[in-house]
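First comes one chain, alone, set out as structure tokens in the form predicted alone.
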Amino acid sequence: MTGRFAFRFMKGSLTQKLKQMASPVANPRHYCSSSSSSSAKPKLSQSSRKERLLAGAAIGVVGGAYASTLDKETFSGWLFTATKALNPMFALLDPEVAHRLAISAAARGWVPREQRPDQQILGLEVWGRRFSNPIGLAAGFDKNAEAVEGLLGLGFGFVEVGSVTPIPQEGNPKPRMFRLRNEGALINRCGFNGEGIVAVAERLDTQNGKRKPEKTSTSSNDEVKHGQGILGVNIGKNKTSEDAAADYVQGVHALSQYADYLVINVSSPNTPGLRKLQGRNQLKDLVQKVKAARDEMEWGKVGPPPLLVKIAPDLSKQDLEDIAVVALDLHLDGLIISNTTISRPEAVESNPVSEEGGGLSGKPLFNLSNDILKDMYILTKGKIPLVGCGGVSSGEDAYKKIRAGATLVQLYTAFAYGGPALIPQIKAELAGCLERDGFKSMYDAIGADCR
């Protein structure tokens, strides 16, 4: 796909490419194809000048790496390289700008498309479906579930989309995104900004519908091709909403059978009240509720998809352990730690941008995060599988995470920061240490701190 570009670029489509930057991605491709879709372009709306020219620059980066060699693999890894170009030019544009032109490229294919396949040691079965490695990117990214096959093409294990929100919502007032380059974070409250599950679910039934997990043991790690991967959806409340658990009973309605797995968000402190959903009694409601409406559809021989909640990293010992008890008594899938943090660690005190309101994540996060981890692993028996989120920049970190407690690792920050050649880094780096530690598979790593 990418090729395709590249080639029509050089034949002087530069022009025609521009001009499609003008307005909002309507119905990208199904992630699950690299067939062409009939529809209407996707489009960016009010592109400023220098997003034209960034876009531009993309391309010619996209044509001049293609024409340097016809082998898809050593293609591919040109593309991840040469996109290190474009990470100073992203960063003169305003975050949330930077981010939809990010969207945008990725749902129309102007992102490189990962060829080589991942080192067996990376692979691992979770929940019955087949990783092809465990890096995954985190839900925020791609709120609307606009760039799902671009962003998995990147060589991602999985992408989680969302928080998806029953209601359409602005979110709140901007600014509401900030840098803070030298601390490797940023600070968001954008406060569940999206479309909606209507639009969303059209979206994901426009795609051809619920996608075929990966087959499991009776694959081996070369068939798993990119672009294939896992999806999760990332479902949340609306500010307004006076019945949490109605809204996530919508989501679960409206967008389970697109998913291989579905996260009940309760941990985003730029909702209202969100965080309370994180006590004892009220997530045990809440999640016997969604539980009972996923269970009353109906599902084929694969079953239902994996139930999981993201939780906060700003929790006491004792909400840790009462929510150690409600996964364990409800049978939870798993558990994402950790979202954002309203602290400000010392790291970032300095910044004067620590002072805006919201939540924190990159690497400032990343040890709060990672205690967390190992609490849960610990309280959890390692009986249910864990995603290690928050501050996640390198190999090492995720092999930390992974160390830690964590099954698989997500990661959102740093890839703002890095661009798509951070993916194959993680992965390599990640492989590299668990052979320098001996370990034969991700398996025998997964809470080799904790023992």
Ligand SMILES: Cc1cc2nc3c(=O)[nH]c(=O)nc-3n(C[C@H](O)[C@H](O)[C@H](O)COP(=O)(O)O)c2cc1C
Contents of the next structure:
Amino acid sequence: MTGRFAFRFMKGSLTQKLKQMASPVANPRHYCSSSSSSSAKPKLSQSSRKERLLAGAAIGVVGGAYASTLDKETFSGWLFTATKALNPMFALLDPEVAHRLAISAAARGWVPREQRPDQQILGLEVWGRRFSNPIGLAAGFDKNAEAVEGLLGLGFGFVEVGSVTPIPQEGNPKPRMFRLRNEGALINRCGFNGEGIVAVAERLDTQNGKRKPEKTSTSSNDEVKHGQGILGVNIGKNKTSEDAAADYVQGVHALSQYADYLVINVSSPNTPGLRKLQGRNQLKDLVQKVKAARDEMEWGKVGPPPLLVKIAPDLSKQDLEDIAVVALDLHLDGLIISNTTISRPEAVESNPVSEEGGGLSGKPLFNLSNDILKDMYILTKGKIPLVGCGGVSSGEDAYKKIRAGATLVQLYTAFAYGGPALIPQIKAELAGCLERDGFKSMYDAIGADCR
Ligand SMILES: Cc1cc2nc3c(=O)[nH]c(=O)nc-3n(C[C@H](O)[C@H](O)[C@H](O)COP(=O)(O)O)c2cc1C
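Can you now output the form predicted in complex with the ligand? The one shown was the form predicted alone.
Complete assembly follows, chain above in first position.
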């Protein structure tokens, strides 16, 4: 009897402890109370870092067996927290090897699956599609659509695969991905390494065939046409191709039937000449051709996937005005703002790695991409959904993007550093920020800083 009581007592207090750990943010408001979430977090001493690491490892073995007896939501939260113990190991690996490992793990389902429902305040509808939260994984992480279900299962509101080129290509010679750890940044010059549209289409067909929209207009099941989570497909061009538009058209023909939305990527800095496609006439011509290719395909009542263009953060005011005119004139469905920058902001200047060629992503990109996001929101008068991307590493960052005009938010670099545990944390912080400032829904906060 006493034994049983003792066991219950231990179970109760351990459950409480695990619940606290699993909760991404004990008090989300705390994270939102300063203007810079990242700087607000207390710095850990070297010894307390070590203690945490050891505790994480120990919990992985001892607590793991115990936690499997808990309810699935608590267990899911515990697993997310436990993945933090793996971050130091990933940090020791070459960035591209670490990335490969992460994709393989997600493809095999060896990653936590989010069982806790998203907070209602985070939900929104865009392009007639329901997003349970506005936080998405940016293009470039799963270039070949190998791990869509695993990545969506982490709790992202949407995942964007690609960029996919018509023909498979190796990309630039390695090394081509570099960490600027202290700055929370990466430099990459991958150059659209990928398996090409045929391999990706086959994979999406077998892995995610259920995403295929109904093609018959008699379908009465339009509501349930897609699987769980939203899939974006980002299209690029081959390095040696002379007819860029023909490449994008091929991408659309091969992949749009699997996409909840399509992205024309004209902003990677690592494909020679690509960014020139952002010029007013070039962009107009390209969007017209891609739209025509998409619209001549057979679509059911559901209609074709929305078409977005992803732009660079290194554009002049005139460039932005031109893009806004094209976007409004041609009724583009959205803009993703932004890709990586070829500039080297002051924050990275003292790091010798900043001399590597390629696009810079992560924290030092935040202000630059946010400024053009705001400009574009004003130029397009809030008429076009914008996806804010660049340097998001906290819920406060995501919130700032939304206030600057983003309807949806994406991240890559912070996820590469922070791993799965970052996703529930960002969502909880974002919900806390919205509530703190009295917003009843996501819609109310979009563009709040531009009004
Ligand atoms: C290693 C790496 C590869 C990328 N590959 C692509 C790509 O293929 N297509 C694309 O549109 N963006 C690509 N990006 C850009 C990201 O999608 C994102 O726009 C950029 O990294 C800024 O977001 P972040 O600061 O959260 O990383 C890549 C970024 C990184 C770091």
